[in-house]
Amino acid sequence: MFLHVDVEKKFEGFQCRVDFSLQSEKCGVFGPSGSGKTTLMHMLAGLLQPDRGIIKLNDMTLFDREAGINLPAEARRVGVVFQHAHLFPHMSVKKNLFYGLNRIPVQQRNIDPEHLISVLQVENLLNRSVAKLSGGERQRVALGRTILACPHLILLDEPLSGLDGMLKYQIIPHLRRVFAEFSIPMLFISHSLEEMRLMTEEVLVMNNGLIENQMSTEELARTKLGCGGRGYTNILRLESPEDLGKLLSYRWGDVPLMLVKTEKPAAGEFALNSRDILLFKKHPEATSARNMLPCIVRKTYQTDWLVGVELDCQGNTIITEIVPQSLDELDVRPGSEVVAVFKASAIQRLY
């Protein structure tokens, strides 16, 4: 994919002026509500006219002001799943699955219904109506919906918030593998840094109706280092899980890791805080912890009040965060070797 978008839309006390080019088919747009995320995907979607400028996709201009070019909404091949699932109440969701695709003509269709349906796991509702339909339910219909539309780009406006955490681990694998399976690009807006970790890989921060900043979405975490109470997540794929009783065994890469028995085990993906993590210069004689790895220091990061440790396990990535002092009294620099100790309790699921 490529996107270039550089325009301009003035509201009374507010001024949306951005410029930018994306060719990563996985991006967030990243930023509090009011800092103009909306607005750039309506004026993508052709659901508002700039002031000027120019949007080009591909090798299709969506709109030119100086050629006086602005394509609805309907031609631009850019798809939306909106916040709320906006399905259509009077139809099924079978027909809800089949709308798009029924408006699009025979040699534009590029997705095979069945297996989205299948990827989806939505074999069992199509009958059902839409009233009838959970929240994360009806997220997974509307993004059928506008998939099997055969989309160029699809926009996701802050579709997980509207669920409460256990639907919104649920969705997320969901996403995940229909993005990855049909290889459709997208532009994923959200003001959850936790979501953009887990659905991009590069984001647009955007604040006050400008893009600040254009980064990984790893190097976005990164920044937040040190910021409020809740640390940095290390997000973890955890796989080959083995029960041994009221402990589970799981492989992050080549390390075994120890984990509270809590459900039935699983590989996926996990959250370790960075402030759960404490460094020893030595392997302790005697600890209540089940984690305990060999690590090399990579870098540090100076933030407010914290320093933040990159560390190598056996080349996987972990980061922790320690008080300076404790950074001089262990001596922690590029290259020296501690161990990274955490409890089996301190690693979460999310999904």
Given for the second form:
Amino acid sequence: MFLHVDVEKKFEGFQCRVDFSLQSEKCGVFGPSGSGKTTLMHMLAGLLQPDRGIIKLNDMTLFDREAGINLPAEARRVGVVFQHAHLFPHMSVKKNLFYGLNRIPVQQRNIDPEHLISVLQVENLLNRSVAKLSGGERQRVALGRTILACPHLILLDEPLSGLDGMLKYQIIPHLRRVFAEFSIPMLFISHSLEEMRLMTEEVLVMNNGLIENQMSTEELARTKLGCGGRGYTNILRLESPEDLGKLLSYRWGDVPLMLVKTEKPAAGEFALNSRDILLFKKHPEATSARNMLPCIVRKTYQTDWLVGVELDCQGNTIITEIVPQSLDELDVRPGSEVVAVFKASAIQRLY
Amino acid sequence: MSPLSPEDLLAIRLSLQVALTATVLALPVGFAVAYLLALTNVRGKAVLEGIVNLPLVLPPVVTGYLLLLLLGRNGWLGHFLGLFDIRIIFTLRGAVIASAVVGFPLLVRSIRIGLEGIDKQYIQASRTLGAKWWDTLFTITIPLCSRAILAGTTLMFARSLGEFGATIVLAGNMPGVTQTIPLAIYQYTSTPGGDSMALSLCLVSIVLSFAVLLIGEAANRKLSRR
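I've shown you the form predicted on its own. Could you give me the structure of the form predicted in complex with the partner chain?
First the chain shown before, then all remaining chains and molecules of the complex.
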């Protein structure tokens, strides 16, 4: 995907002026409420006309004030997943899903509906009224509806912010799986660092209607460690699951890990937040935590709020956080040996 | 013996015919005006709104007289229509126009409230899914405000059934031609010994209006269950 945006929109008391180019398939727009994220999204989707500038998506000019080009929303092929799903209440789930697909010429339909429905696991919901869906189901159907319209770019406007923590973790795997499976470029809009980390690779940081920064999501997550009490989300690829009764054993590279058994054992990606990891100078003899990993400190870095510690765990990388006092007391510095300890319940499945 | 004379039955038929025609003709125009007022940013909305609501606050007789000035033989629109041999005053067309104009604000007001109540993101979602504006209008906007359209239609139909002041000025009170139920009742009340006949038509009027409201409510319930 290639997206170039250089636009300006003035409102009374607020101005949104953005100029950026993106090439990554998984991009994000990160910023606090009122920073201009939704204004930007509306301009991209053709729901709001900029005062000046240009918007190009791949080889198509969506908007060019000087050339007098302003493609209407229905001609842009830019899909939107709204914060509150906005499924059409007078239609069934199936009619919602096929609304966009039925408006695309047959030769341009490049998504197999049956496959998508199965990936999103909404087969059993097709004939239901949308009023009878749960929050998570609504977002899955909204995502499916947008994808079936075969867009060149999908804008996700804080699609998880209306869901509670548990539900969020149930939806994220669907989102990740769908975008991995169908290779659709996306722009994920959120004020949640964790969501940004899990969903995107490159991110635009917005504030006061301006792009403050453009960086990799990894860099953003490290920089913002501790901001607002948020941690860094480590993403672990776990293999070779083994059922141990109430626990599951996985291999993280050569490192064995224990997880709480909440579902059928299956390899995949899992999340571990830096807040859930304790550092010990020596191996704790007796503890309820099931995971105790001897590590070597690769590096430490100071953020505005905490100290980030990058650990080498038998070739795997993991990031944890400590306060500056702990850094001195434990004498944590590059090369020193520590034990990272976390509970089996601290690891959550992503994909 | 039937308590209703053949003229009364004709007045009932004319009333229904006038109310139905006025409602059917006013509905698309009323929807368009409500759409303009609720969902667009056209200039002069306040003026348009004032003109639409004028018949609601003016005495119906005044509305009828203004229509007479406009559509009469010497009125500018009446003169123009006269060139095509189309006569409005003292015809059934006049009765339909009078009913349509007087009931119009009720229709527009109901539909406008319905349109304003639609979350705009449904419309935006439809457009980003590839629907053109008219496609969105028929598949999203109209279904989402169908209850308001029904409420406005019911109100307008009921109002048209009872329309008197503007009709008598514009269409006159000619039995079998322009005499609707209210006009027939008026004639009975000004005729010696016509009280019982007036009462019979009053009862018919009550039954018809009640039936319209019941049908409207039943349809509303059906729509709300969807």
